[in-house]
Structure formats: structure tokens, C-alpha cells
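Coming up is one lone chain in C-alpha cells, specifically the form predicted alone.
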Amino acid sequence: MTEALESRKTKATDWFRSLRDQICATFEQIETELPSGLPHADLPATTFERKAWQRPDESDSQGGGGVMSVMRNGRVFEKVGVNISEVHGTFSEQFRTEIPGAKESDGKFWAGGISLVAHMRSPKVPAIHMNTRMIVTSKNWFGGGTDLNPMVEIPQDTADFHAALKATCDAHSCANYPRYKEWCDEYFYIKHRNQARGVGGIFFDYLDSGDWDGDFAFVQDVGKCFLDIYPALVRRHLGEPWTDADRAWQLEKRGLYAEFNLVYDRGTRFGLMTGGNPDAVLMSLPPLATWP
């Protein structure tokens, strides 16, 4: 089983790396497509900068690491990060009680994944989050999801986004779109504001149907679905003009996004509790935001 598990880890991390490369190439292409005459169209199209990081484990040897890919101050993407990681080590006594199978593994864990957050220059283009991951303790499972965060909801965008996710889930016996949609709505709810962070999507965790290949195929298709639907939504609104009032509202909405990620997000907590690179963990935060 150990040999099979190591092969599965390799397959998963190879996919996360490939998906990162595909997303970065697509986003860099979109950076060149902003029509002239719009705000920031005179800026040069920007590209991703990559920075590797290493995580020391408890014995000061290497506990894995990752690569941050960040594009800043673009014509279309004000800030977008596409991070991959593969880390291993031992959970603290406190944290291992929160992770399935960690007690039985004496706290030993392995985790690999991809995490993306895009904050857009135009208030007319929705922000988005996407991540998928594989985690191993004495158990192993997949988790992840994606959710759309428009400044002002456009019903057709919401409908198209959810239709794409539903079709992806419906193609796999291990997936349950109604449950994953509900889970997303519950998870990305800002309790202290009594409001949703965005218009939802899907969220899933602890996915282990007993068919690893089937589960992995679904995780891959979540990434492929993202690559299909989100660039289409960006291009749909790329050429729309916007005002200073639109921008002010965008910055206020970003404040809510930041509140959720700092107060509730499990990925943020996991990264910080396992000694991840703080810059990579907090990549999700917007470059600018305001609060009422």
C-alpha cells in the first residue's frame, strides 16, 4: 500500500503543477486582451513571478515546500496568486485532534495541493477562489472547491458558473452537486456580517469513496471546469466601462473577503498551523480593501 500511496501522491502533485501551468498561461493571455480606451489599458501586460519556498520540519530538515506564482498590478488582474505546495511533517498535539486520522498516525501528515485567488482590476469582473488538495494521515482524502465573488451579482454569470459545476459533479459517481453547493454556501458565510461572501459554488472535503482513481478524476475535472468557465466570465465583462463609485464598492466587498479569510478560512489556519510560508498562506488577501 505504501508504494501505491507514494504513486498516488506523485500523480496528484504532478496534476496540481500542470494545472498551475495551464492557469497561468491562460491568465497571461487574458492580460493581453484588454480593449484600448478602458482604464489601465495603457499599462503593459504583466506576467507571473514565481518564488519557491521550503518548510523546515520539527527536526530542522526539509519538510517540503511550494511555489508561489503571483501576478500583480496587471491591466486585468490586479492581484492573482496560483500557489502549489507539497509539505509533510508532524502536527502539533493540539492540531492533530482536528484532523481525521492524525491521532492514529502519531501526527504524521502529508499534504499537496493548488490554491488560487484572483482579485480583478475591473469591478465588473468577478473575483474568484479555487483550490484542490490531497491530504494523508493514517487516512487519505481529497478536498477543495471554487466559489465566485462578484461585486454585484449578474444572474446569468451565476447560472452559468453553477451549471458548469453541476455538469462536472454529475459526471462522477463520487460527487454530489446539491450537497457540495450547500456545503459551499454554509462554509463561505460570514457569520459576524450575516451575509454570504459571494454567489457560491462547490465545496467538498474528506472525499474518499474507496475508488481513488475515480476521486482523483473528479478533482482533475474540477480544475478543468475552472479553466473553462472562469476565463469565459472574465472575457464576458472585460470590455465594460466602470466608474469611481464601482471601484469604491469593489474595495468594500474586498474587505468582507479579507475578513472571511482571516477569521474563518480553514486553509489559512492549516497553512499557518503547519509552518507554511506566511506570504503563500496569505496570498489570498486583496492588494487594496476598505471597510465601512
Given for the second form:
Number of protein chains: 2
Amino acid sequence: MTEALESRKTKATDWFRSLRDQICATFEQIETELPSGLPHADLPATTFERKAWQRPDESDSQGGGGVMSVMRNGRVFEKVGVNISEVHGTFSEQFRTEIPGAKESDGKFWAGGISLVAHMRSPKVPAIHMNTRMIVTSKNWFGGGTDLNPMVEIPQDTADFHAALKATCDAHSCANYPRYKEWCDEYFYIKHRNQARGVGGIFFDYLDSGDWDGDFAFVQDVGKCFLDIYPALVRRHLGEPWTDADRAWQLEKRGLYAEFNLVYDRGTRFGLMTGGNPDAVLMSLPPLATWP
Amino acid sequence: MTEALESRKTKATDWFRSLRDQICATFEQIETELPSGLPHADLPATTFERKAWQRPDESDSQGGGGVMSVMRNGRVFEKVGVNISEVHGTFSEQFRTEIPGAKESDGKFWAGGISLVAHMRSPKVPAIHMNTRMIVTSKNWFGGGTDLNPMVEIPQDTADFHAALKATCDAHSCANYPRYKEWCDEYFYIKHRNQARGVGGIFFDYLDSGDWDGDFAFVQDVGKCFLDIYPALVRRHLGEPWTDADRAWQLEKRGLYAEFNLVYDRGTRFGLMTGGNPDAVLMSLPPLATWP
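Having displayed the form predicted alone, please output the structure of the form predicted together with a further copy of the same chain.
So here's everything in the complex, that chain up top.
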């Protein structure tokens, strides 16, 4: 079983790395596709910069690290971070009570994953978040999700995004689209503003159907679905002009996005409270935001 | 005693209102003093707008309200919020265990106060926060503080700010400057960045020396001290030119300021978690901020 588990960790991290490469290549391609005459079309097309990071103590409680790929100040992408990580260690006494199987593993855990947030130049192009991960304690499971953040909702985009995710879930017996959609709506809700962060998507956690290969195939398809639908939505709106008022509203929506991530997002708060690399943990924050 | 307490509440709220009026008048005066030739000198001098707000249920657990005075898009002040409030109600079962005297009052409380945050146009002029408040449960006490947030520390400003606060504390036997300075440094620390938010000031809470009049005189003097030293610092740097690089750094420092307020600030998180008016609670957030 240990050997099988090691092989699964390797398969998962290989996939996360491969997905990262495909996403980065696709986004760099999109950077070259901005029609002339649009704002920022005179900027050079930008590429990702990669930077490896390590957790403080390889041997012990906070081992492992990751690679952050960032594209900044692009013509299409104002700021995108794609982080892959493979970390291991020991949860604190307090935290292990909150994580399935962590008491039984004496707090020992392993986690591998990919996470991505894209903030776009154009207020007409939606921002997005996507994340998938594999966690191992005495149990092991997958989690993840993706949610779309348009500045002004475009019903066709919302419908197409949800339809793509529904088709992905429906193709896998381990996945439950209605539950994952509802979970996403619940999770990405800015309670103090009494409003949703975006137009939803899917969110899932603790996925362990008993068929690891089937679960992993679903997680891979979530990544492939993202790689299919999000670039399509970007390309759909890439060439649209926008006004200063559109931009002002985009910056205000980004303020709400920052509020959600700093006040509520479990990954962000966990990362900050446990001494994670703040630049990696906070890569999700918008490049520019307003609270007018 | 009840009558005396009512009289004290009235004295405190009258003072907070009067301080608000003096601060607003001073800031509006400063708006007219920007020398020509500087960025934004062609904008009209701006004034405060006042807006009253009410908590949801006057009769019961969430009564009272306040008045938010905001100056936006000024020539000197990019965004300043000055809020006075007088609220009363009943703390939740859970929260009352954290507040002195709240168990004994069956959760009933009253609070009056003034709070202010100023974000400035010029990166050469420091931002500031100031707050004083009176709280009543079965006990009653004062709290408050002020901390200075320059974009790049100017040692003379820091020295003058701390000297003014020290003189204010030293004039009152109830106040303890070294303790309040240390408390401020501890409180306004961005742990995940391992850096201070600004250059400090004072922070105090649970001030009840047994001499209410003496304590109140100190709280009034903290307001007067603010009204003396902060406008002096603003006027000292008002006429200095700045570069795009100065402005970029200011916006980055404001990102850190937003991080502190959303992740750590007790007042902000308490306000958000207990259904406070988000526009009033989040008035402290910067008008424009970056996470590059």
C-alpha cells in the first residue's frame, strides 16, 4: 500500500506539473492574440517567470516547496499566478483535529496541488480561480474547484462555464455536480457584503470514492475542462473595447475579491497563520484594487 | 451611579462629536493650502460629506448608529473617513466571555467612540489612524490609540509624533507611555510579512484608573494631541514633489495596510463578523492599492 501510495503521489504531482505547463503555454499564446487598436496592444506580449520556493525545514515539520509561475503586466493578463507545490510535514496539535485522518497519522501529512488565479487587463474578460490538490494523512483524498469572476455577469458565459463543469462531473460516477456547484456558491460568498464573489463554478473536498484511479481521472478532467473553457471565454471577449467606467468597476470588484481572500479564504488564512511564504500565499491578490 | 454613568456617556459622546468637528474643519482648511504647481493642485479643494447610519434594531440587541464623515478625491486627502458612533445592545453568548464585565451585564453593552483613517494623495505625507472610545458593560473603561504610517520613514516625523504622544501621556497619571507605545508596536504588526505596519504610536485599552474624570481628560488630550501633531506633519510635507516610483511604493504599502486591517484588525473583523455596516467598517481601506 505504501508503494501504491508513493506511486499515486508521483502520478498526481506529474499531472499537476503537466497541467501547469499546458496552462502557461496556452496563456502565453493568448498574450500574442490581442488585436491591435485595443488598450495595451502596444505592450509586448509577456511570458511567465518561474521561481522555486522552499518551506523552512526540509527534514522535519515543514518540508517541501513549490514553483510559482507568474505573468505580470501582460497585454491580456494583468497578473496571473500558477503555483504547483508538494509539501509534507506535521500539523500542529490544534490543527490536526480539523483534518480528516490527521490524528491517526500523528499529524503527519503530504499535499500536492496546483492553484491558479488570473486577473485580466480587460474588464470585459472574467477573472478566474482554479485549484486541485491531493492530500494524504492516514486517509487520502482529492479536493479542488474553479469559480468564474466576471466584472459584469454575461449570462452566456455563466451558462457555458457551468455546462462545461457539469459535463465534466457527469462523466465521472465519483463526482456530484449539483453538490459541488452548491458548495462553491456557499464557499465563495462574501458574508459581510451579503453578495457572491463571482458567478460560481464547482468546489469539492474529501473526494475518496474508494476508486483512486477514478477519482484521479475526474481531477485530471477538471483541469482539462478549465484548460478548454477558460481560454475560450478569454478569447470570446479579448477584442472588446471598454470604458474608464468599466475599468473603475473592475477595480472595485477586485477590492471585494481581496476582502474575500483575506477575510474568509481558508487556504489563504491557513497559509498566513502557519508561516507560509506570503508572496506565494498572497499571489491571488489583485495587482490593483480600489475601495472608493 | 446610573445617573452619573449616563452623564459620563453624554460627556464622552459630546467630546467625540466636538473632536470630529474640529478634525473635519482642520482637514478642510488643509485642503485649501496645497501650493500650485503640485500634482492635483488643479483639483478643487474638497470637503467632507456626512452620512448617518443606523444599526438594524434600535430597541434591542443591535441598537444605535453613527455618522460617517468622508472626504474623497481631495487635493491633499485622497480618502479620509471619520466615524463617530454610539451603539448599544447585547453581545452574543460567545463574545461576552471575551469582554470584561460582559458576563455580569448579561451581555449588555454601550459603546461610544470616534475613529479615523486618512489616506493621503502625496506619498510624502504619512497616512494615519486614530481612535478613542468609551465602553460600558458592568464595568466601564476607555480605549484607543493612534499610529503613523509613512510610506518611507522620516526619522524627524517619527520622533516628533512619539514626543507629542509621550508628552500627552506624561501629563496624566493614569497613562503609561512606554506600555502604550509597546502595545501599539505589538498590535500593528503584520505577522505574515514579519514587519510593522507603520512607525507606531500608542495603543491603550481597559483604561479605568478609578478616576473617571482623570481618564476622560487623558482621552480628550489624545484627541487634542492628534489634532496638533498630525496636521503639523501634513503641512510639513504638503509641498514636496514626488515621483511615479514614490507613488508605486505608496500603493504597495497600502496593500499591506489592507492586509493588516482585513486579516488582523480586531475592530474590522468584529464589525464584519457581527453584521456591522460594511461601508462604515471598511472605510479604513485604502482608495487604491496594489499587490504587484
